[in-house]
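Next up: just one chain, as structure tokens, the form predicted alone.
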Amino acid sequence: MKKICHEWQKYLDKGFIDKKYWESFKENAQAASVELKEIKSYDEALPIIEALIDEVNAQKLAGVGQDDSKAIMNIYHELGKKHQIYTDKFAITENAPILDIGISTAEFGVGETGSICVDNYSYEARLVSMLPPINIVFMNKNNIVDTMTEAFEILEQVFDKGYTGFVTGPSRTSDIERVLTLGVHGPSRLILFAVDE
């Protein structure tokens, strides 16, 4: 999959990340609507993501990461033993107006807004972040960055050219009488697995 950089880690660990600033992303992200699930591995998610499969009768998925990820690529095989998930970027393209579920990856999360950034160069990768109501997203929990500004040190580190963001908790408006409503432009449900491995 295209992505702006696949050695974010690499300078993430330039001092940016630090484990005190998890408890305000923690606050943040939920504030902001975040359905937020602490895990210590991969292996955990899989269980929970059935459920939600299982909750909201989902019929099509796809997902993007599992060429950085062994263990997401694991999840996906897990899945598609007993459901239909698109991981190649054709079949992704063709179905993404019948996804029910988008699994992706972000690369760090922000302390003081809650936020996650996105590498999403690819196409199917925005596909599966912004069109299915259900948007999975899988997070190493302790690469957090304190402030905006040091999140954009970062990505002035990393970036040539392409499509990066942040995002912020599912998608919201209050255009209409000022009554917030969610999924309008994009996910209505933001579930973010915090992994700590």
Second form
Amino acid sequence: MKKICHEWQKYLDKGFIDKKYWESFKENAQAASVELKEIKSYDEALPIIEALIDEVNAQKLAGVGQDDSKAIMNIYHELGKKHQIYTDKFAITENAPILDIGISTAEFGVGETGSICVDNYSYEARLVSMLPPINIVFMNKNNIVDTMTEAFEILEQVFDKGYTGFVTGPSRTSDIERVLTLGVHGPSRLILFAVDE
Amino acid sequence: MVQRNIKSEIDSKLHDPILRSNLERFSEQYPIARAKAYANVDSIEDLRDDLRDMKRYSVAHIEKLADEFQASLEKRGAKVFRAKDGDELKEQLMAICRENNVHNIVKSKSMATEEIRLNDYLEEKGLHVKETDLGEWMLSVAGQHPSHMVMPAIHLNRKQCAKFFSDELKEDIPSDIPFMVQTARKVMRKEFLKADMGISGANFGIAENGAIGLVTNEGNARIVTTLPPVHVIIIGYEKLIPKVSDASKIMRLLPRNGTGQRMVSYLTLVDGPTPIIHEKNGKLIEENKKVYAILLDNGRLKAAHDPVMKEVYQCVRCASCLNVCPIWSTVGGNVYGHIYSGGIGAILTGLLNGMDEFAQFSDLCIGCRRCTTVCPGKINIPDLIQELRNRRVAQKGLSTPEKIIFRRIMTNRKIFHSLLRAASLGQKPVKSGKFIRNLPLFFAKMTEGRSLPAIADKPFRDRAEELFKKNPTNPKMRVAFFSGCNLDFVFPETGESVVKVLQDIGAEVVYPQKQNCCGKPVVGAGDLDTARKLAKQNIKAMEETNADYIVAACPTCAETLKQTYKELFASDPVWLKRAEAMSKKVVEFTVFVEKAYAKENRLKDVQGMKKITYHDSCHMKRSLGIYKEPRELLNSAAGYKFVEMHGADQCCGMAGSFGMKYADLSKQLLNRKIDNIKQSGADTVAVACPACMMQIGGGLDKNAPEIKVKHIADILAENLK
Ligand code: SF4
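In place of the form predicted alone, the structure of the form predicted together with its partner chain is requested.
Expanding to the full complex; the earlier chain stays at the top.
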């Protein structure tokens, strides 16, 4: 999958990330309506996703990021046994308008705001994270930076061209009477698996 | 340009209950939400300084940044154009549309395109254009303009929205908010999927790599920049920043200030052509999409090279200046320019849409300076508005009555003062007509809900000699009292209190009879030549006293004497020197007295029987930065117990000629103030500003006569023998 950087971890490890930012990340992400799932390993996500599929009666899923992570590939493989899950970019594109759940990845989180940094250079990564009503995201729980200042210092080093950015909770609007309503254009639910790798 | 009737527009807004209650609710919630959003930041001031400095650097290097931005994008495969104005941009855009055979366009919020009315143009050309931000979409359906830069539809309620939905979709849509939002999702999704061009604005454009940043909560900008095969970025020069890391300087403030969020849902960064997978000749292929950027000038570059106006480049369009603006939160944003509202809106309209448009509503800024306390870019919005007014006057001149009053009457102190005396006798030609309306004392028309005080029988200047007989025999210092017109002709008793208090702390008080109006109303109207004449008269009069200090018990006078005169003489070294010398001696009354009381150990916490509260004058608090001293003095005033009121520093609505011209609007601000005073439970409200005393006194008189308004000088004098 096309990314703006294939070595995020190398830059994150230059002293930007620290476990101590986790608590504020958690607080801010939850305040922004992120459904946060702290898990020890990737397999723990599987039953949670299965339950979600049942809950919303999802028919079609799509996922990206398997070429960078064996664990994610395995999850898609397992999900594929019982469900329709697209992982090929052309198949994702073809089915994008009718997907129920999209699965993607994030590079790191920002403590100050509860945001996740997403590398969405690839078209399919943007589709799965924006078009379906539910977006599931995998992120390394240890990859949390302090503030937006550090977040952009990292981008300063890795962002030469392409498509990236920060996602902080689901799509929302308050345009009618300032009443907060989720899911106006993008997902109404953002489920974040923070994996303690 | 259409000649607007702003007064009747305002009137209709004042009678729009939906608008009023939406805005009232919001302005109550906003400061709380903002404070909460900033709760995990060490220093807001440091962040504001960082942003301001970065933007200052950017505007100082604007051409270089534009070249770099263009080169960066071109290197990555985008095409970049520059448009000197809306017409040129429209032509360039049409060429792009033709080249790519475009029919359907989706847009994500871009104020620059609204500034040049791009949508109307594209539709005229037969293109199908859809705004995708929910609020903008509803307004475009309704044929209305946004009333706020961040919350465009804040003036509507759900029923009105449902009607727009129903009209557009030709089916009955219930006024259920989640249902409407889901409906919008479905409708807009179809538009996204069929669009062959996406147009976006940019919250910032980064020179070093050509990336743009798009800030949305809805995520529409992400879809606009993803699905259609062509992306056109329309970006004003003011959005350019040097480096990627500079973006954080915007992003740590913009969402917190704009919507009280620590971060928006989506901050999207797009840099150059990105892949798209779409059908071509019957099969799916992956290729890079086409990206175009058009840098819009339309007055921006001229502003960048204007030593004063370049400050507008520090604006990040967070709209928080509107959120705290007493006028915006009373009448909403539609009474300003067609796109940019509030104080910053007046400035942007003047620079980008023209001075004629600016002049129609520029006096809606009352100079309360609340916006300057929140603006992330630290823009001195009221000062820039004043500068534009000055230029307008320099160019177009004053109206005839203003010209006569300022130039012929006010500069001739004897005539001026004899007219004021005549006014006290109610003499006809003076009391009616234009003369009195333009006076520095705005006591002319009696308006409903507010009675205005009359001119005193005997002005302070005629009482002074008698008072000075009581000057201490061994004075510690010599103080010249600058009364200003209000204490001289409307509240001479307060002038007497000032003298008493000063004498009590050991001052020999003198009153230079040759002092004239400080000149603030004239400065406000943009007549700087007359203002300089008045300044010279006052400087001379004060110099002749040879006093150690010059004390004013009116914050406006204090500010004018201390600060404005120096600015007026910036290019006149001889008078500048004299203005500076005088400035050093000028002290505001409460500051002067508080210091003396502190020295004499007279400040203590007194818990008397009568409750007293304090109203911060806008000039006192935000121009002079004085708010502690008056409270210290009130805390120690015998017989009183000091209580704070809600919104103590909100404008009372007087604000110079504004209170006269927009009497109804001014009354709304006054009512809010009176309510807060009543709720504090105080029997007395103290002020340190005679203009506020006039306004609040008038309001209390009509609505709560049991509550008294007093100048702090009067309260302190009460307790002296
Ligand atoms: S002037 Fe300041 S407060 Fe107003 S919109 Fe611009 S940045 Fe925000």
